[in-house]
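One chain comes next, on its own, written out as structure tokens in the form predicted on its own.
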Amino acid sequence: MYLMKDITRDGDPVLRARAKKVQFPLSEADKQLAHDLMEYLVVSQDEEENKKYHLRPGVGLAAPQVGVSECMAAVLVPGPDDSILLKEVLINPVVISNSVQDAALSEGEGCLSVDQDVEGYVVRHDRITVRYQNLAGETKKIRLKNYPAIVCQHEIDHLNGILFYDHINKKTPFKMDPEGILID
């Protein structure tokens, strides 16, 4: 299981590199990577377990964040009343369409690889369609909106060497299109 000491921190070149495409069938190492990425998210979202292992809670974790430059990310987006909005390992994900409407989290974004708070709106698309492969190598398409869409865009950015604060307007960090949506 990954611990916080295993999370690659901002400044490491792997976080700014374009990750390489994952080949199928998956190697044993890639199967283990997929398992370990999701396991971190599951354990980190359990209040007792994350305290026990000193984990920062996460809703997404990309392979470059554990030092592996491959196009793979796990997402686990909780919903209301202990429901799960999205739980998937995305392999070779690509955003194939997006809305014109912008969205941002009202409290900004954070990242397991970035230790300091970076204030400002991280402006993203409110709705996206993502094409990816699952663990069996099947090509899937998923339409997402609001928070799950933001989480997936954040993780896909990691696979392209982009960090969330790259999207923040440096001169006016809390400026957004008036038609945009702020998500609580």
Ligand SMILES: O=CN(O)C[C@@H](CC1CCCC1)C(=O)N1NCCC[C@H]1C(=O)Nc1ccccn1
Given for the second form:
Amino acid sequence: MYLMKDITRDGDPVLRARAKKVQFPLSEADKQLAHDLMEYLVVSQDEEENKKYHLRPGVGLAAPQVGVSECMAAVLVPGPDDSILLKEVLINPVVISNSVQDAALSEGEGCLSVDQDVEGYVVRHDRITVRYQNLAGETKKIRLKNYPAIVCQHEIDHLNGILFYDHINKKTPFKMDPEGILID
Ligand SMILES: O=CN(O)C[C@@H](CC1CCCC1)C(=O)N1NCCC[C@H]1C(=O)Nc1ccccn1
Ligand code: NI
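Could you output the structure for the form predicted together with the named molecule, given that the previous block was the form predicted on its own?
What follows is the entire complex, opening with the chain shown before.
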């Protein structure tokens, strides 16, 4: 199971590299990687467990964040009460279409791989269609909006060597165009 010491931090070149496409059939190593990425999210979101292992709770984790430069990311987005909005391992994910409308988390973003806080709106698409392969190798297409869409864009960015603060406007960090949506 990954601990915080296993999370690659900003400055490590693997976070700025373009990750390699995952080949099917999945190797045993890739199956284990998918399991471990999702396991981190599940354990980190459990109050007792995350205290026991000192994990920062996460809703997404991309392979480069554990030092593996491959196109794979796990997402576990909780909904209201104990519901789950999205739980998936995205393999070779690509945003194939997006809304013109922008969105940003009103609180800004963080990253398990970036220890310092970087203030400002991380301007993203409000709605996206993502094509990816699941663990079984089936090609899937999902349409996402608001928070789940933000999370998936953050993870797909990691596979392209992009970090959230790359999207923050240095001069006007809290500027959002009038049509843009702020997500709480
Ligand atoms: O690439 C992946 N990462 O870097 C983990 C990030 C991914 C999210 C950041 C913004 C959109 C996706 C992550 O999850 N966080 N960022 C740093 C600390 C907080 C934590 C977080 O938002 N936790 C959370 C939120 C709601 C419910 C439970 N936990
Ligand atoms: Ni991140």
